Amino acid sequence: MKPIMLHGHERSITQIKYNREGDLIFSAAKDSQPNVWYSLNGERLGTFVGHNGAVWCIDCNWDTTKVLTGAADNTCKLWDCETGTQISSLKTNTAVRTNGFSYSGNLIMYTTDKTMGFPCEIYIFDIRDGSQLQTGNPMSKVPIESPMPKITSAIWGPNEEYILTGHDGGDLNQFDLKGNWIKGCKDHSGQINDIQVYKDFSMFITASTDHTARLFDMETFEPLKMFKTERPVNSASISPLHEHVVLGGGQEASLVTTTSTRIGKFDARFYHLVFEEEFGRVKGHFGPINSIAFHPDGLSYSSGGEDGYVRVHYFDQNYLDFTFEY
C-alpha cells in the first residue's frame, strides 16, 4: 500500500475533510492557506488565499459549493469552492478552532476559544439570510459559562437539531440552536481532540488525549466501545465499508524530538469497530497524526500530521478481503 504523499503546507495539518462524494479532500493546517487536492491522484486543484494565521478547522457543504474555514487570526471565512474566492468573513474576539455545515448546508457553526478575558461560544448563522453575514450579528449564541471547559471539537447532530460539543476537560454535551443544553457526559478523563460521525449519524467516535478513543450512541450518548492506545489519539474515524475504526495520533508535538519514529508510535492503527481489537497498522509519518478520515467509500483514507504532508493510501486487496473469525 504505497501512500500518495502530498505536500503543500509549510507547517503541521490541523484538520483534513472529504467531500460527500469524496473527489476531493481539504485541508488546512497551521500555514494560512487551506489547500484542496483530488483525491484519485493527489493533483492540488487550488488554495484559499486571506487568512492571516493558523487555520485550525475546514468543512464543506454536502454538495461543495461552498467551504468554510476557522483560524487563529479571528475571522471565520466563507468561500466559493469553485473559483476560491472569499463570499463572507465574520470577525471573532478570538481564535475560531472548530466549524461545520449542517446537513443541508443552509446553517454554520463555528466555536471561539476562552482566552484574553473572552469566553468560548458557539456561533450560529443562517447562511441564507445575507444580512446575518454582513453585520456578523448571528441567528444564535451560545455562550459558554465556567465551570464548563472550553470547547475543543464539535460537530452538527443529525437533522440540524442539535450541536455536539467535545471539551477540554473531556466533557460531551448537546446544545439545541436556542443555545439550551440538551445533555452531557463525561466519559474521558483528557481533552477531546476529534469527533467524527458514522455515515448515517446513528453513532460517533471521539478521539481524547486520555490514550482512548470512544463509540457513543448518538441519541443517548451511551457509550458504546472503547479503543485504548499507549499514546494520545489526535483523530479516529469509522470505516463507511467495513466493520472497521482508524486512529491517528503518537506523542505530543512538543515531545517528539526526544525520541525516535519507532518509540513514537506515529503509525495509524486500524482496530475492529466491534471486538475493539487492533489488527494492523500503517506507518509513515515523521511525527504524530493530526488528522485522519476515511474516503466515503471506504477504499481508502487520508492522514495529515505534524510533518505537514497529508498521505492518501489506497488500500489493497488483502484489506478488502479481510474478515474477523469468530
The other form holds:
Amino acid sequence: MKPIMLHGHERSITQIKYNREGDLIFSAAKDSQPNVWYSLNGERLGTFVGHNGAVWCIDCNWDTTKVLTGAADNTCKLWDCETGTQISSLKTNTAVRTNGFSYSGNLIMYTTDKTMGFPCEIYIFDIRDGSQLQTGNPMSKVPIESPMPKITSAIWGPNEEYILTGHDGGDLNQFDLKGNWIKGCKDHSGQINDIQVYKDFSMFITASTDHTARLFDMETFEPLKMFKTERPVNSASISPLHEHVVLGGGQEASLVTTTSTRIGKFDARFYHLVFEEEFGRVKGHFGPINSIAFHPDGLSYSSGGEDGYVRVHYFDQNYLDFTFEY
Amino acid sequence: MIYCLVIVKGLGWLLWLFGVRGACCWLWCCGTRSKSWAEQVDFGDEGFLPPPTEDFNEKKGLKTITEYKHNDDGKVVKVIRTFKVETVKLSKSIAKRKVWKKFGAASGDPPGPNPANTVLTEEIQMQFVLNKEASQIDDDDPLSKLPKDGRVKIVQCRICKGDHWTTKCPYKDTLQPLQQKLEEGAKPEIAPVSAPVGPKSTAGGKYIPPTLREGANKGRGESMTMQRKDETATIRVTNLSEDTRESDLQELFRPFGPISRIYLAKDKNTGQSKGFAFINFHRREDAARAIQGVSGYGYDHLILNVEWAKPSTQQ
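Moving on from the form predicted alone, please list the structure of the form predicted in complex with the partner chain.
And the full complex, kicking off with our chain again.
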C-alpha cells in the first residue's frame, strides 16, 4: 500500500476520527487548529480556527453537519462542518479531555480535567435547546468524586442511555444521563487512553498504558478478549469488516528521542479479534501512534502519531485475502 | 441516489532543477546579470516565470500540471505534478460534501490535494507475522526444508567423504591416523594443512568459498594455526551486566596475566553488552587462574560465570 501522509499539524496528533460515511477524517492535535480531510485523496477540506490551546478531542455528528472539539484553552466548541464557522463555545473551568456526539446528534457530552482545584466533571448538553448552549447551563453535570480517578476517555453508549468512561487508574464506569453511577469494573491496571465501539455497539475496545487492549461486552462489562503488547497502547480500533483489531502505541512519548524507530515499536499492530494473536504490522510513523481508526467500510485505516502526521492506509489485496490459520 | 463526481488522486510529483536536464542546460540565477539575451526575450525580466501549464490525457486519465517557481537558492525550479483523475460513484451525501468550499487555513488552496499538506509516501507492505510456532520450527531446523531423498548431501565425513558425521565414520580408526601422517608430512611444504582434504576441483558446480579455492591457500593455513593456539587459552565469561565495557574486563582480568584479545559481544543497534565475552590470554596457566579467581565473583550486582571457551567448530 501507498499511505497518504497528511501534514496539517505542527504538533503531535491527539485524536483522529472518521465521519459516519468515512469520506472525511477529522484530526485534532496539540496545536490549536483541528483539521478535516477528504479520506479518499488526502485533500484538506479546512481547518477550524478559534481555539487557543492544544485540542484534545474531536467528534462529528452522524450526518456530518456539526463538529465538536474540546481543548486545553478551557472551551468546548461546536462548529458548522460545511463552512468551518463556530456555532457556539462552551466555557469550562479546566481543559476538556474527551467529548462526543450521541448517535442522534442531539446530545453532546464532554468531560473536564481535574486540575487547579476543580473536580473532573461530565457535562451533557441538549443542542436542540439553544438556551443551554447560550447560557452554558448543561442538561446534567456529573462530578467525579475524589476516590475515583479522573476521566481520560469517554464515549456514548447505545441508544443514548448512558456514557461509558475510562479512567486514569484503569477503571471503567457507566453513568446514566441523570448522572447516576450504574456500574463499573477495573480490569486494566493503567490509564485507559482510548475507547472505541464496534459498529453495532455490542462491544467496545479499550487501550491502556498497562500494555494491553481489552475487548468488553457493552451491556455486562464482561471482559471478552485481551490483546497483549510490550508497550503502552494509546489507541485501538475494531475492524467493521473482518474479525481484526488494530492497536497503536509504542514507547512513551517522553522516551522517544532516546530510542531508535525499530526499538520504539511504533508500528500499527493487527490482531485477530478472536484468537488474540498478532498477525500483521505496518510501519511508518517515527513516533508513537496516538490515535488509530478503521474506515467505516474496513477497507482502509488511518493513524495519527506523536510525529504530527496522519497516515491514511488503503489496504492491499493481500490483507483483504488474508485468512488466519487455526 | 447515485451521483458522479471527479476526484483528483495524487500519484506523486517530480521535481528537478532546470540545469540538470541535458537538452536545455540553463541555470537561471536571480540577481545575476548572466542571462543570455535569448532568455530575456523569452521570459522578460528576472522574477518573471513561465505560466503554469495543464495537460490532461483523457485516455489514461492523467493530469499533468507543470509549474515554475524560485527555490530558496534563487534558482528556477520546474515542478511537474501528475494526478490520476478518477470518476467514482458515491452516495449523494458524500458527493455534496465533495463540492464544499475549503475553509480555514485551506481556503486558498486550489482544487485537488495541496502538496504542502498531502504527501504521497513510498510503497510499504504490511508485514505478516505468520503462525509463530511453525516459523520457529523452520528457523531452528533448516535441514527440514531440504528434500529428504538423499540427493542433497548435507553431512559429509571428512575422512571417507561418506554421508555421515566424521565422528561416526566407520573408518575413523584406520583412515584418520593415516591422514594425520599425511598432514604432518605436508606441513613443511608451502601447501598448507587443508591441502589433502580440501576440495581440489570445482567440478560438479558446488560452491567453494574463495578461501578454499585453489591458489588461495597460502595465507590461510598460518592464520588458522595461530587461532588454534589462541583458543587453548581462551575463557568465556557469562552473566555480565549490560553496562559492561571492554575496559572493565581488561581491568578485571589483567592481574592474572597478559591478555592478547578481549571480545565483548554487543548488540548491533544499542551497543549494549549482550552479557558474555571471550578473553584470550597469552598463557594457558593465566587463563586457568583467571577461571579459578573470577568464577563466582560478584561484579556489578551479578555473579560472573567463567569457564573455558569451547573451541569453535573445527573444519
